[in-house]
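Shown next as structure tokens: one chain only, the form predicted alone.
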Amino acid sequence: MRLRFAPSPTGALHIGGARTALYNWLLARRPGADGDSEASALVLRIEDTDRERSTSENVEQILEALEWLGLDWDEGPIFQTHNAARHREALEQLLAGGHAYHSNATSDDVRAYKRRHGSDRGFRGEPESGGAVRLHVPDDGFTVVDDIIRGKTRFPNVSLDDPVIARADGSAVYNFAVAVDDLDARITHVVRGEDHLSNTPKQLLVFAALAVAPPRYAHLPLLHGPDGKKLSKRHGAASVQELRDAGYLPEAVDNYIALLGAGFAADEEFFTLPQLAERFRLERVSKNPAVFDERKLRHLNGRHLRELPADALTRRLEQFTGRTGLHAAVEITREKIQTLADFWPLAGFLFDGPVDDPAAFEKVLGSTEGRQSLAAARAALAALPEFSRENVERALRGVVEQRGLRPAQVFQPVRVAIAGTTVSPGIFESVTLLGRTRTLELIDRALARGAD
């Protein structure tokens, strides 16, 4: 089985392109793929032959994005335009045996062919010299796409137009570049998505001129959001570059893109790629759209961060905020974060001090109630002879039990104190974490602030 993965440097990779990158992955590394004496590979080609929107920075970004997500290749990346000389081999093959044929019809003469000849009769032009050059299509008969995932499609040719495969300059365009290199690279299986669907005809016409069998075809149902919209950036991050600087994990992206329409159960949802890669079917694959939830894929992203040790964790926290000696601080957040743009802040104020949230200041301190629960807190924390978790859980709740108050009538107005807000890690955690000097320093400033 002999895979690609062809993205258009034209942007970004998308979401849906990297669940089209992963499947053809998934199939290229499933152990004995297909009972194959040849080893599965996947090839990774640029498909640039849009030559105003491709960039060099766009094709650096879908690598990063691919490499990210841990997606390695075995042959490329492949550039399309690099390719040139041999599309001009084969468009001169098919021109010669007669299947192609220049023409200087404009889309204006293709409208008014079909007004003449009826709107479901497909554009027959005539030789000439110079201009693009068109492919022949045969009168009669059927062109049929018979896919992995959708089954049999069939285009009767009369309503198929003679497709334009090379310009006037002589250089291909995208169906025909795609059908030469396919064949040229061997590929067996192409995956893709049921965008993609109407190009088939055209690129499988191609095979049949050039007398060469096409390969297997399984197109894809697209992504909506969870309003059954196709997926965009209304319904939050659209590129793998946005999910990453969102803070989730790329392992947690891949099982979460992978479900989507795989046709897994639904007590199944937790998938190394290894694992993955095992169980994946293309033939299970849903024909009907999936649904990118980004509230799913949090859930998933805590599972997965709460499956790292917390030695890697950190090491993953401390590359994504840029700051050193988090470990601790970890070990006391892990089980409240969802992603890693999560924990500072919710862990901030341990290293830079509390932030400044005025509303949650007076909600909690701007009563004589809530101040008194504090100073009572301080004395019992200033009195304590050990700094410890457990004395500093004993402390506070002591203070419950004597003044006969609620729990959060007390934790709250120290958690203010340290934090700022009513939001952070477990506060007998924080309290230790902290210390006592420093606890009772912030204990202190907001006191004398409360009084002012």
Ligand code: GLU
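Residue numbers count along the first chain shown, from 1. In this text the structure is predicted, and so the values were computed from the model without any measurement. Whichever C-alpha set is largest while still superposing within 1.5 Å between the two forms counts as the rigid core. What changes on going to the form predicted together with glutamic acid:
- The rigid-core alignment places the CA of residue 147 less than 2 Å apart between the two forms.
- Comparing the forms between the two forms, the C-alpha position of residue 114 differs by 2 angstroms or more, with the core used for superposition.
- Once the rigid core is used as the reference frame, the Cα position of residue 358 differs between the two forms by less than 2 Å.
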Second form
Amino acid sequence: MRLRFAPSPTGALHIGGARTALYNWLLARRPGADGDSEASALVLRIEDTDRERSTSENVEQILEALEWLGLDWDEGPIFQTHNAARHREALEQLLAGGHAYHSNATSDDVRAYKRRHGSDRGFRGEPESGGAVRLHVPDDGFTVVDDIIRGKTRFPNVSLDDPVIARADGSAVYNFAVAVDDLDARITHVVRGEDHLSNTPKQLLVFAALAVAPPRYAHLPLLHGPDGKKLSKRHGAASVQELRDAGYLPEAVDNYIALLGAGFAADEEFFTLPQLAERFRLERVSKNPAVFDERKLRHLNGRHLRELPADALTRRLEQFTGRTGLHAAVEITREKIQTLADFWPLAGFLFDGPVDDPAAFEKVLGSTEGRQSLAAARAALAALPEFSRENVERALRGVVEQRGLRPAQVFQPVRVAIAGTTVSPGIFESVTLLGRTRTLELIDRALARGAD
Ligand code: GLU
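Show the form predicted together with glutamic acid, please, the one above being the form predicted alone.
What follows is the whole complex; the chain from before opens it.
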């Protein structure tokens, strides 16, 4: 298979675009993907013909997003604007062969034509000496979009307008450029978003006029948010960069977006990229919109995060937070976080001291009982011969027992004293990691504050 991903650099790479890129990549990387002697390949084409909205910053952002997702390509990036001479050559070929003609017809003329001939009649223009270029659509036969996901749709040619393929200045319009570029890149499968479905008959007509076989097409259903509306910013992170900044791992993003509408069994969920490449089948993609639910991504992200060896997770967290020396804190936090962004709010106190959460302080250490428990915990911790995790646990559980309290009545005061708030990694682990001197110092500070 020869596939392509053809983003327009008019903005960042969004989740839907990332899914299109990923599906193409999975197909190109499928082990033993086809019986053809030719190996599969993925072509990256930057469709930069919208000169006003296409910027080099957007190109950079898209390339960076693909790289972050771990999606590489074999050919390109090819810039569509660089193919202008070739588009002109193909245009000349069609004009010379009588498959296309110049026409000054405007959209008003097209409407007038349909009033005269019936709204189901495709527009046919009169060849003129100049103006835009339209393709001759034959009056008989059908243009059949044979979509791998959606099946066949037959358009009677007689109802299709002669499409404009070039402007009066000879520059190719979008649908013509795409078809010529797909032809030149010898693309065998066009896998793209359903929003391009209406372009496909026009592109098929170009292939027919050029007397070459078209690629196969597969149009991916759109993504919706959990509310059933088209996915947008309202639903949370919308671009790949935003997902990265929200602390998601590329492995998890790939995994989650690969699942969307791909038709995997519901009990299958956790996959690496190579596993996805092995299992993904275009034929199984659903034609119904798939739902992107960030909560599910969070959950899956947590699983991927726990699969990472501690060293690797530490490196990612150090990169994400811009801090170093996190290894021990990562060890005691990894079971409790779902994203990289969850780490610092939970573990930051181990480095920067307790956070300021007056409500938590008041609730847990505002009472005499709370402060008495904390004082007892302090005494038990101070008396330990060796400050090991086991000893810390024994000391704190000992206080629970001696005083006939529930564990939380002792652990929460200690937690608020060292973390400033009521959530932290495991209390024994946190205390052990802080060490005796620092723990006692923090407890003393909390007791002093409570006595005010
Ligand atoms: N450039 C189009 C886009 O970014 C994709 C066109 C295609 O895949 O044929 O939406």
